[in-house]
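Okay, so here's just one chain, in structure tokens, the form predicted on its own.
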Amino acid sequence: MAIVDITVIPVGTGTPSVSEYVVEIQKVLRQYEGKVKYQLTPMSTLIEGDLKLLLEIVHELHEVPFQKGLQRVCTNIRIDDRRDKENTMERKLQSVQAKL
């Protein structure tokens, strides 16, 4: 189980705002509901399942921005890929809170 924070960023927009964009984003991510848990976050967006689906996923929606006529995306990925223990989104937040 690894988990991905994906930033895909359009690059001549037009305007500074690009949460058309994300939103077709978070709907490509619909699609594969029960398969990846995701959440939007203010800046990215993060995929938590099975590291190979999740590149696919990655390249998916590098191409979103593409098929709504940009020229230019650039996409900025951090990967954590734990394979000791169940790695995932919640766990990680548990940890950290109980030695608060």
Second form
There are 4 protein chains.
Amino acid sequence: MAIVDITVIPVGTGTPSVSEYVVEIQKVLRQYEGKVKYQLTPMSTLIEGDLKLLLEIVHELHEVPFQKGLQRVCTNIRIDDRRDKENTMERKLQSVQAKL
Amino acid sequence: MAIVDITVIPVGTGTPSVSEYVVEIQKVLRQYEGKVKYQLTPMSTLIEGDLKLLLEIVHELHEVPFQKGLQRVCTNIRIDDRRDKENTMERKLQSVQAKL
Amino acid sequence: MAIVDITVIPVGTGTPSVSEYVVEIQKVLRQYEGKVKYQLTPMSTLIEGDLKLLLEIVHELHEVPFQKGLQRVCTNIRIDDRRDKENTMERKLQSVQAKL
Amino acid sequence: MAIVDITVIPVGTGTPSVSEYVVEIQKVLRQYEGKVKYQLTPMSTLIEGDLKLLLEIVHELHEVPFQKGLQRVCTNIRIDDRRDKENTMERKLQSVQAKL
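Could you switch over to the form predicted in complex with a further copy of the same chain, since the one displayed so far is the form predicted on its own?
Complete assembly follows, chain above in first position.
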């Protein structure tokens, strides 16, 4: 189980606001409910699931601003992939909070 | 008001677990309560405040694994800085959720 | 044409050196010569080509440390994708250098 | 000696081109010649030097699009900091190339 952390930055918007793109990305993610877990944070979207599927979703999310007419997109992705034990978003948070 | 999203990756740990470093980072952040807002996510730590102070904190957090004896640290930082309107973690989330 | 900038960080190496993993990644990339262009920088590997293929390669490069026995990998990826004009590594550099 | 890898993404430009901002960033860096080493790649700018100074420079580069009138900037930074041996851009590349 891998977790990806993705932020899709539309370039050339003409305005500092990008929330319409973030909203659209959340709508795309709804179609994957049951297949992946996801969570919106103030800085990015976290998605947990099978890495191959996650990278397909990354590609789909990266396309969102192009579909809305933009010509350039800068996407930043972090992958955290741990295979010796269950690596879920919930487990990672609990692991830290238990030690605080 | 800027927001930074930081993940500090200790290199050379000998084990896949890094939660002890994340715990220490949260302890450092507690010393800044009242000066910045911060939030732990499953993938990183988000900190909101004055950018100059945020970058000083970034430096301090980056030092944590060295203080615990490691010799290499890879830190990844995203800064989101918007100046035409209040740019807080809470506001950003609300702005998206209101449109969903 | 998209460009990806990838850095694969093996976690749990027991030593600060990670060059053996970077070397292996370059060997994987050699298999794609003719299909993508790539370039090693002191901080990451840049790869230029069709985005779908690039994301498959990203997945393959991310697997390298697992194949060498590690249990955790943190990979960081930036995608720059511009579609209104030719977006190559060479062109981007020239565009800046012409104005300096 | 640390190395930072920085990309400054101006948001709200109204056009996909951002090379004017990259050019300005290179001009700011020229003022630090002798104090840091830096290198422009097709995807980012790499800077090598004392980490405290590097983070001050990061702040200054992040301000460039604001000085040119924009209201939002998303900056992405990777820090690679190794302290058991000389960690220079040149050394890192050589270390990989020697094994290829």
